[in-house]
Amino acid sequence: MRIKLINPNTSSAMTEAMARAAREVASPGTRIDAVTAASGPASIEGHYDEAISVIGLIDQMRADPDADAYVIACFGDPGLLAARELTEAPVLGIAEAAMHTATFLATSFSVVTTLDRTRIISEALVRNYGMQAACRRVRATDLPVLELEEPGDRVNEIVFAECLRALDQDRCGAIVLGCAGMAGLVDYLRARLPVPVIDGVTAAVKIAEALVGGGLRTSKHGDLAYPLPKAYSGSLAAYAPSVREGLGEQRPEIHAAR
């Protein structure tokens, strides 16, 4: 089986250490894939910055339209539904992975994030994946994207206190950390609170790895269908989804960007 694990933001520092924590679970057999996204944001942290990295994404994924299963490495999991209308290949968006992970350990879960403005973003996905009921709090540590690239005493310590605080005041059962560049900051973490804690990266590798273990397979029936052939103009002209026939349906070609 083979994963790919695709960094939406331009920082090959952080690939890497989500690489080493993917590759950590990954079963004998599982090859993790690892790639950053060649253009884009140094760090997502803000909607403008989502928006523009989903480029980024889907570039990877037209580059290699083989893989059995993608991990989108970024907790806002920008372009989550456009790449699932790409590939019948299971798309697994680490926060979504996260959140439903925590529902299988606790009754409720705390998020743990960077920037307050990313918080914003973080309780919008709480709602669109319905986990009002569970998740008791998004908490911001105010830490920049690219701070958490060489985690050190000073981030281990802002991050670890806000969990403690989220444990105190939330009186959550779990912990979600809310940035793909805290998977470095998991064993750190899990040596010194008293719940579980749960980094997305390796959740969606687990998760994925169920999936295409099970012969599961992305949906094409309703919105999930393969994008409409049709012409698009000006610089994204190269993204138009072209046709071949396949298996009795008109599916669109996914090919490397020209």
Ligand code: 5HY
Given for the second form:
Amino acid sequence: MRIKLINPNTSSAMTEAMARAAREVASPGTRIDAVTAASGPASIEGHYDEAISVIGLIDQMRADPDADAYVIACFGDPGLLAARELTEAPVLGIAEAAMHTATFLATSFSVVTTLDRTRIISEALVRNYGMQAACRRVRATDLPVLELEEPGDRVNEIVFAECLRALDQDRCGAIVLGCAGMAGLVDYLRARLPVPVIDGVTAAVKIAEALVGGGLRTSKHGDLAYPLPKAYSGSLAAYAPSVREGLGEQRPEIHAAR
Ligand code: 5HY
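Counterpart to the form predicted on its own, namely the form predicted in complex with the ligand:
Shown next: the complete complex, the earlier chain at its head.
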């Protein structure tokens, strides 16, 4: 199977680190196609960055409509439900994937993320995903996302220290890493922490394999049905959902409007 791993920020160094982590856990028959958004923010550190990043994400999906599954490799899960509307292939967001994975391994977890404003956004995701009962706390390290591009000793130690505080103060049973750029820190942290450390990129890849392997597809009933065909105007006209015919029903396709 082929999993399309899309980094919605424009850091190719971060994409390469995520691709390495994803390939390490992928099953022998799985190909990871990792791509970086061609347009959008250098890093995603707020609601505005997230909103704008969705265009670069959609561009990458439209450029490759036949992947077996898609992974949105940003902890804010930007555009997750929009992306699910566009395809029947499973689409995984790394925050959702990581939080669910944590609940299979522990009764509680804490998230360790980057900036304080990201902490607030992650807390909203916790509520959105119904994870309040399991998530003890979301913790910020005050590390900007791009400092994780080439993590060195300083970054490792800052994240590790916050994980230790989570174990000590939150009494959590697992740690969820709250940034795609932390995928490369997993081995360092797992070697030093007595609890499961969950990185969303690898969690999402393994869940994608399970869903595809189990023959499961994204629902096309209700709100995840294909977007309704209609005109879009101005600079976004090319993103208008259109209709492809001939499959027994008329349905918009992610590649139809290219
Ligand atoms: C991420 N930002 O995973 C997020 C998370 C964060 O560019 N990739 C980003 O720390 O805000």
